[in-house]
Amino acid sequence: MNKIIKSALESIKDIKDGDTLMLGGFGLCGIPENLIFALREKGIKNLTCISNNAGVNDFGIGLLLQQKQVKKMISSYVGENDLFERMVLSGELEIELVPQGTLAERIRAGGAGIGGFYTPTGVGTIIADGKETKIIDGREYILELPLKADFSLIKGYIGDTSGNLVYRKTARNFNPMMATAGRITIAEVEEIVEIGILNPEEVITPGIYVKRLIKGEHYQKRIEQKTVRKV
């Protein structure tokens, strides 16, 4: 089956105001920028993005702030967008702060048809308040719940027509569990290739997890915070 759809704005033509958006990346590595661009140019509104962390200012998921595009996030840390942190802090988004380790994991759960799971991480914290408790082996452990989206946007580096990803390094992060974790998966790659071509014992995440594949174009691969030595 050829996944390839021709633009990243009809490939997300049927996400709609109030979605779940999964976005993969880590900083501003392995972000789906293409995607982010096209939800910006449609203007969809009220949307709650579980992500890392929010880019920055102008670029990744900070692109949608600007915009008041976003209701919530769902993320491990504000990182070093400052626009992220005066809006959580003046009431205008929403925000829950999660452990990165149990991001990852309540997002591996939704994937995997998890109830849910058990973890001393958060314990004593405002991160257990509300939350069921259980003490395993004389420890104590609060129990959370998976993540899914309606819609996970993800980068991949190689693709298949078919839908099968490899990933460039680092820049795999959260994208293998977000394409698990949603309704439906939309991956741009840099650059599709026939099926028969990637080597199975490479590929991350198998075509059936991938509705939709485009190209990216214009790759920035911009750094988060750039620190240099005096010569």
Second form
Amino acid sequence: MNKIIKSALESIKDIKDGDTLMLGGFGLCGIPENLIFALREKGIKNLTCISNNAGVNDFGIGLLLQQKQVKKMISSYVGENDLFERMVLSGELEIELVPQGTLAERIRAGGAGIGGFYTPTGVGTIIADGKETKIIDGREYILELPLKADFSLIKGYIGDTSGNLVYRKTARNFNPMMATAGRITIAEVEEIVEIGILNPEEVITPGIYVKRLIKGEHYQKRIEQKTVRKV
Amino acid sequence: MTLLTREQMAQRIARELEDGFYVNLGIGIPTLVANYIPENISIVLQSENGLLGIGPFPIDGQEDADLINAGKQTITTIPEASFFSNADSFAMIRGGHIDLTVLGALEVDQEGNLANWMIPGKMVKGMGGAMDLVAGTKRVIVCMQHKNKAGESKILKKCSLPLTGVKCVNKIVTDMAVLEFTKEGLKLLEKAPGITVEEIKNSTEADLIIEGEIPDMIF
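Provide the structure of the form predicted together with the partner chain, given the form predicted on its own shown above.
Below is the entire complex, every chain and molecule, led by the chain shown above.
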């Protein structure tokens, strides 16, 4: 089974206006850079983007915000992007904030066929407003529902031609759960290898979740906060 | 009245660490705590973006874009480190496996409620992982200035800002004092050197339990 698509643009050919996308990454770490550039080039609009963050002004999802391609963001933290702030204040962009662990678990639930889960996170806060609550073993929990997407756009480190993926360091973050929660998951990787090369014991995302695989042509891998030790 | 510096607050919090603790440090002053871990104990630092075992910042030129902490700073790992997804990371946090978290705050009240993510009318940046951390971690220490920029107490009878968590704070370390939530209420444990109990009382809106002689903080 060969899932390799030649170009990022071709891999997103059936993403259309108004679709819901999941985009992997934490800050600018482990984001699908090449697929985001393809989304920008194709100019699809009215997207709902589920992603922990919203990039910075001129990179990551920020590139889609610049072109006004995003209608709504579902994120846990959007503080690094002042373009984002202006668009929310002017009403051009809708934002749903979700606690980070709840966001990760809602995505996991979406991919795992779970209809919802009770979590203690957000009890007694505005996050609990309008949500069902339940006392379990004397503690209060709120019901959170799963998240799914039309397409998940994720970033792996190495993939094999069957779609098995491994990640690198903290660039894993939201990518494995998102791989499971998209109706169609498109993965970009830095290197594609033949089947049998990856150690099955070390595969993090089994190939069943990955419908399309591209080799990212360019990686900037920008660093948001370069912090070094004084020697 | 000489308030503690950020470094002194971090030094005081470091004394709360115990050998074998798994700890998550928030952004800002809490991150500085890592600089003052006592040499005779072993601590493993967790980063909610999927790492257990944060090491020192890298040497210039050796930074790796694929290796960052929750504040998006470049970091390194210690030899026993492990990587995992955000879902696994928050299972670890929510599941009560992390011994201690240290977080900043806008307000804390005498019930132990915490507000640290949102000021209505101002741009909301998001709560990140704070709500999960305070809901799941065994022990929550708040580290903050005792008063805000307008000189008003940040330790209140009742939080006015939207909450991050309910009855979740165990201890507060400020630039004036160390306070602990007990069954009886909020108790003054220690004062910063050179600060009087009277000054702390005058700087605190919340009701305080003050018993006997209040010792100076030790760093």
